[in-house]
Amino acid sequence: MEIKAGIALADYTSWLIGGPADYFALPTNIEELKSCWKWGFERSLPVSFLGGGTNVLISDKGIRGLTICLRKFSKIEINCEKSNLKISCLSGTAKSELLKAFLKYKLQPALFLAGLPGDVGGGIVMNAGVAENFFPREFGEIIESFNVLSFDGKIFSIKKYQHHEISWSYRHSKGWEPGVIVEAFIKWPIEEDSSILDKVKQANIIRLRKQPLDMPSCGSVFINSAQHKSAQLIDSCGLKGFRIGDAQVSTKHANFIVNLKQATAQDTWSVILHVQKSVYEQTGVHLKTEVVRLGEWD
């Protein structure tokens, strides 16, 4: 298993943002794995694990320690047992070979996996869904068991979670931890929808349309509620196209922020507070993110 040192981290996340890794890894499967998270430990560097990267904002000084990069930690098999679809992939697979097996059989779970970015450990971590009223809609729905590796500095353990046993909540999920999540198993039922295509290629149209995906970005930002749409309170407060260095509020939409150019993370940090600070002051809500900040911050 190769370590690499200094590695930018910037080019592992979908906002292009972020600045060295101290130490750097790709592992392919669970024994690399396994293996470089015991090279650090044996260093006493502390340990940060990096998934497909899409909800994450890393600091400009980087991070310290080692860094374990699952971008390259992919496998998937597909079966047809009976009347229903089985997935096994390992945790770094991208939700795009998803979409893929579920397209090919014509099912339902295509059409929320088209609007989603990243991997499929970050699905779960935060069970990652979109806000079309689909079904279904969000990950938790589409999981049968997945498997969770731990180190407790000696002995690895991995030990599978079934459904049942996990908290579900909106972005959130928990019961696992701690660990990091290695493999996913996903069962559906095959109950053919000759028309999911064209929901699929329809809903994309919709979203080009409404969203900057032509840009480096996290996705949405903040966390929508019952009661607020987080987009409708940005721009309710005239804070489309506000702009810090190259990190701008998108004025397509108002929940995105992107990178124009060369958008640093204190930047697009200080973007965030400004929409909080504004919104609440404005509204009286308090927007929560759905980033997860890595690295070294003051």
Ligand SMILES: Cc1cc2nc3c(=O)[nH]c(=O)nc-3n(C[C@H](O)[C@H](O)[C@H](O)COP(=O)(O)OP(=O)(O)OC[C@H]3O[C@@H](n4cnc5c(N)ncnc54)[C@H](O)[C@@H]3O)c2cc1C
Second form
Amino acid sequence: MEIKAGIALADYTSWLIGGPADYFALPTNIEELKSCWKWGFERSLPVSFLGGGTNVLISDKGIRGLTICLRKFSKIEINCEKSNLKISCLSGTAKSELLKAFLKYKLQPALFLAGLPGDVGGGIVMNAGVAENFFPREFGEIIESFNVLSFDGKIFSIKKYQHHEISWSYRHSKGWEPGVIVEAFIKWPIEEDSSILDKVKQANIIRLRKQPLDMPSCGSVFINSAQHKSAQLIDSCGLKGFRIGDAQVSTKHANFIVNLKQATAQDTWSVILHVQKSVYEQTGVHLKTEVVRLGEWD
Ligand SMILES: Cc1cc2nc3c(=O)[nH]c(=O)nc-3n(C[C@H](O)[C@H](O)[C@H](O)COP(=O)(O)OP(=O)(O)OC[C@H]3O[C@@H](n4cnc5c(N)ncnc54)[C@H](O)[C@@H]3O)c2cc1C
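Structure of the form predicted in complex with the named molecule (previous: the form predicted on its own):
Expanding to the full complex; the earlier chain stays at the top.
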């Protein structure tokens, strides 16, 4: 498979921000994934993984070594077994493919998946989900098990993790690292909800009304907690519209930072720090970032 040099990573993120990858690979299957990882190891290069790029802030200097992007590492198999829907998919499969499968069978998980961008692997890593109080509402509630590929420089090994072996918390999963998530397995009872399509349509209308989906972003930048909603805190501190360069706290949704056109990672990070500082000074709450920083930072 082809490994390219000097690829602009901005093109692989929803924020359209980020410098170059020294080397870049887009494997489509497990053999290609292993071969590019081995290629990086043989050259003593650090190896980083990127899913759909919808929750990362990549530095302007880019990522040293080899970046393996999984967005083409995609394949889905759907079967009905007895009264269950069983799905197995490679980790680079878009979440929207899961949404389609659940919609086809009119099942509840379609509701939280509606509008979640990125791929399945990124969804497991981030335990992606929604704030609304329904079930299921996050990845940890639909994943039965998943496989993680690791490499010690000589041998590749795949370990299967069952749902209960993982610690699932708000926008985070723990207990499977190190390695790369390669395959996910989902089992869900076939209990039809005939109104699910209407509910999904309604959820999409609400998202469209509340979120700046027409502008490049990474979704919510800061984590919500049981005590506070980050958007409300940021808004209450008068920070909507605050801007450095082309990075701006969205005027529509205060927990989104949008790229107006030419925002750099540094602009964006400076806005994040300013929001954290202002909110802390005015409310005493320290906002934690949900977005993951990748690459070389000062
Ligand atoms: C408009 C918009 C709306 C959003 N709304 C929501 C929302 O409602 N709820 C929500 O939870 N999130 C939301 N997000 C954030 C984001 O979509 C999720 O966190 C998503 O699950 C990230 O998946 P990804 O494939 O893009 O991961 P990436 O952003 O590519 O990666 C995230 C992290 O996971 C690591 N990673 C990715 N794939 C793998 C793998 N296979 N193995 C090991 N590590 C891996 C990366 O190295 C990185 O550290 C939104 C984003 C946008 C742009």
